[in-house]
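Take a look at this one chain, the form predicted on its own, written out in structure tokens.
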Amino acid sequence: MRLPESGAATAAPALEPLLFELARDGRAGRHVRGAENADALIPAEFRRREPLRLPQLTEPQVVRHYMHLSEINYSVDTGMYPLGSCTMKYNPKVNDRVAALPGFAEIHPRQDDATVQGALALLWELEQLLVKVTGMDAVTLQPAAGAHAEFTAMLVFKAYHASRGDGGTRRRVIVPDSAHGTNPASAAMCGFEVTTVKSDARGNIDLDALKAALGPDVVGLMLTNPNTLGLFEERVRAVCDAVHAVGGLVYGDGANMNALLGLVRPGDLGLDCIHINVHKTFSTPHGGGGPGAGPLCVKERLRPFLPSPGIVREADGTFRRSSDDRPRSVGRVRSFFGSFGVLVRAYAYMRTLGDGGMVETSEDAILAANYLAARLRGRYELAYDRPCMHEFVLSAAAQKKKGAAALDIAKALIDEGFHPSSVYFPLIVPEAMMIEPTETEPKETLDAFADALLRIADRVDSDAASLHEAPLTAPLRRLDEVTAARHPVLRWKSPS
């Protein structure tokens, strides 16, 4: 990673111009023999009444028009992504070669399963080991991400409780106010209302609002663990023992499971099921919509409600799909397996990491964490100030008291070579800055990002005006996010 030296701005790149706007009538791409003739052989059926409106282009044309984007580009090969509760860390290229393989890339799900084993025997396997990471009893691997697995647990929570007589009279689902945001909207979608629970002083589900707000209509608790500000819930078994007592299941969000591989299993504190975003803590790529997967772990009293077919492994060991032990199932949730190339990586990252590995992997996000959360203490304020986990929270409270806020400082990074943080999240923390290095990061790196940020703050000290204008060296300049979100233009018009 280059960075400027004293943070100070540098040339912007240069903007690419859209495909359509480098378009000329009459330009082409191909240059095969009889290709004008092409059309003539399509049944008049299957012919397009109108050609489609594509931009006219030479191939070198477009070749270079994606280079030169992907070289503008930010991405997790040139440089660290902070991103609290993203878990933005490199991904092992093996893992990349090793889904590229012929019998994993080439194959059709509708394939009879005699003819394709090694996929079944590598799902079969990636099953196990999830089991095994967290303390549950059984796994679907459909889901397509963490938000899609958390409605799945929704629809087997109501599922459990409807096969228990009482799902008629279990409605609400409690969710603490330092959640994902994706929680409250999951349950929303099952047809659940939604209780919040505030946390306490130091960053925990207070217990004594949780208890206040369980009773016999609870469908169950919401719990991530660690939670969104990084911090470990220091009485998750008293939490889970409340809402068990009123008949209610936890659900664990294992988005920030980076933080316990090897040390902790969520099965074990007494959560009833938890996902895993494999595409964040197994190092798959993610981000941009897609792809990633979501595998949802559940204890056996769950077991037949899960998504189906699942992977039976025969007697003689050879594998099948079948929904013979899931005779209350929801249904499927997805197309076949999910994403069948992102598991495949997971399983590479596993296997190749071992569990001595795994172990070292939180061990190391952790250490990095608190690392940097040591060296920012004192020009940032700490939301929670004691060991978070792998990722904390900072608070610029003080800083947009002297005219900078924490989008403020986020756009300056973007001059110090970084991508910034997140920001305003968890919304619990104002002029909240959320930061997770990961595992993946030297601590090089690690102490030039620190070093950013108290340059930042420096300025924040002399100049905090100055930051108004960050970034200088982006190839846009700070955008109205505003009027994006609010009016987004989401398709090209010509001027003409």
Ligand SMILES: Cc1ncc(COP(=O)(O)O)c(C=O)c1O
Given for the second form:
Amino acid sequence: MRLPESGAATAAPALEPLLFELARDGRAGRHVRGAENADALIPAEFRRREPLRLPQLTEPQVVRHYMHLSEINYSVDTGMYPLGSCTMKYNPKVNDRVAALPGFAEIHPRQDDATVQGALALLWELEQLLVKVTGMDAVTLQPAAGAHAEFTAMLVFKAYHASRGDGGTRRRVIVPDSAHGTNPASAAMCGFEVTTVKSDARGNIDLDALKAALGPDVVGLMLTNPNTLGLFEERVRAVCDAVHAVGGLVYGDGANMNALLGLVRPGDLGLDCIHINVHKTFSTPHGGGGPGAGPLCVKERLRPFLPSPGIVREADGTFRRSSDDRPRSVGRVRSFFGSFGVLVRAYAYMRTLGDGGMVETSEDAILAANYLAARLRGRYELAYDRPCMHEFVLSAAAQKKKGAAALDIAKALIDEGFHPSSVYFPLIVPEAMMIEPTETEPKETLDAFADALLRIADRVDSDAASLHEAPLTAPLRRLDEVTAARHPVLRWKSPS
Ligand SMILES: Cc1ncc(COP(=O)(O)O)c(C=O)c1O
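Having seen the form predicted on its own, can you show the form predicted in complex with the ligand?
Up next: the whole complex, starting with the chain shown before.
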């Protein structure tokens, strides 16, 4: 559903019934002569004993059902998707075409190395590209997503400290209060205690609070840079030095690497490792639980502990799976090499952009965010008033006092034809609205989005209560989000 960007509310589209509700016994999609007798061709022992309870529909019913759903849906292909922290940028379709090439899509991970040389070469070259862009030395492509890579990094840290004989004493991981929620969760899942360190008035880690929290029992620090406020950690070297001084390691959450490509290499800043959300930074359609990949890139001293196997390039130019360089590996964290199709897309994206294109990507993402922040800061409070990186955080605290909270503003954005921004994250900003425009939106769209938020600010001033009704134009109005989160109903059950 594409709504006009004028703010004119149109009627809500009708809801689409489920396939199960549309189904009638005896309807079928196939019209193949003789197909009724196909079962007879299957040996009796392989035949299904009971029929599958699938909905019975005609082919056009199924096609129309999915067409209607796609028309109701909002996606990056229909409009701007400024969901902060999620990098919902447009993904070039050519990457999907490359991933669908039979040589990639139809191979099996159990094939002999000699028969999948192209795939192994692609993965090896991808590792080299990631090494180059991060300034690290070695990579594992196995982790399935960002949070999984965080957990893998914690396993690697644990193995590193154990190899030096102080695995038993190092129990605490330091996490700034501006971190993504997955950071403390990953540390806790690995059995570590989490110490939270607050941010200072400029949105950096409070260096004094960090130093006070450090000690010989510290495993390391989990640092997001740019952090979840969209701000570059200004004293990142001093932060890393302080952690290293007590024998700790610095983990970089590189989910926001899309702001740094070709501009800064985390390996040059003192970080010991960093993960990349390739599904965000390097373009794979994501969201809604789709596949991701979170390669973990590390400095030389952590290489021996990486998940195995990796890929080596032999002197004759061939490739093979190998664990030779990982004698103290933490083991496998995912089957085979992880989300292969996502890694192919990342490779295609990086190779088509080239070094220059990647720099431009980050520069444009930063420019777009600063442009929007500049247009909006007069009407919404900018949580930390300094130049931002690829995203920024507004506070709707003043609007809340007038009667419309961040949630109301987000819902009003739907009636303006836009996907809402992230709200109530990061937690340290009251009534947070986190906006990430990405580099793929033209100026006209950025202006239309800014105009929409300014119109909403006017509405808050004149009639804040009217926002409580929003959205008026979505197929579903206000959802009971608390019940949806606490008691999710994820499967359809037959009423009979
Ligand atoms: C800063 C940050 N860290 C970690 C993650 C977790 O990544 P994933 O959703 O791939 O597990 C995200 C996800 O958006 C993020 O923004």
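Here the structure is a predicted model, which is why all the values come from computation and not from measurement. For the two forms, the rigid core is made up of the largest set of C-alpha atoms that agree within 1.5 Å on superposition. Numbering follows the first chain given and starts at 1.
Remark: with the core as the superposition reference, the CA shift of K443 between these two forms stays below 2 Å.
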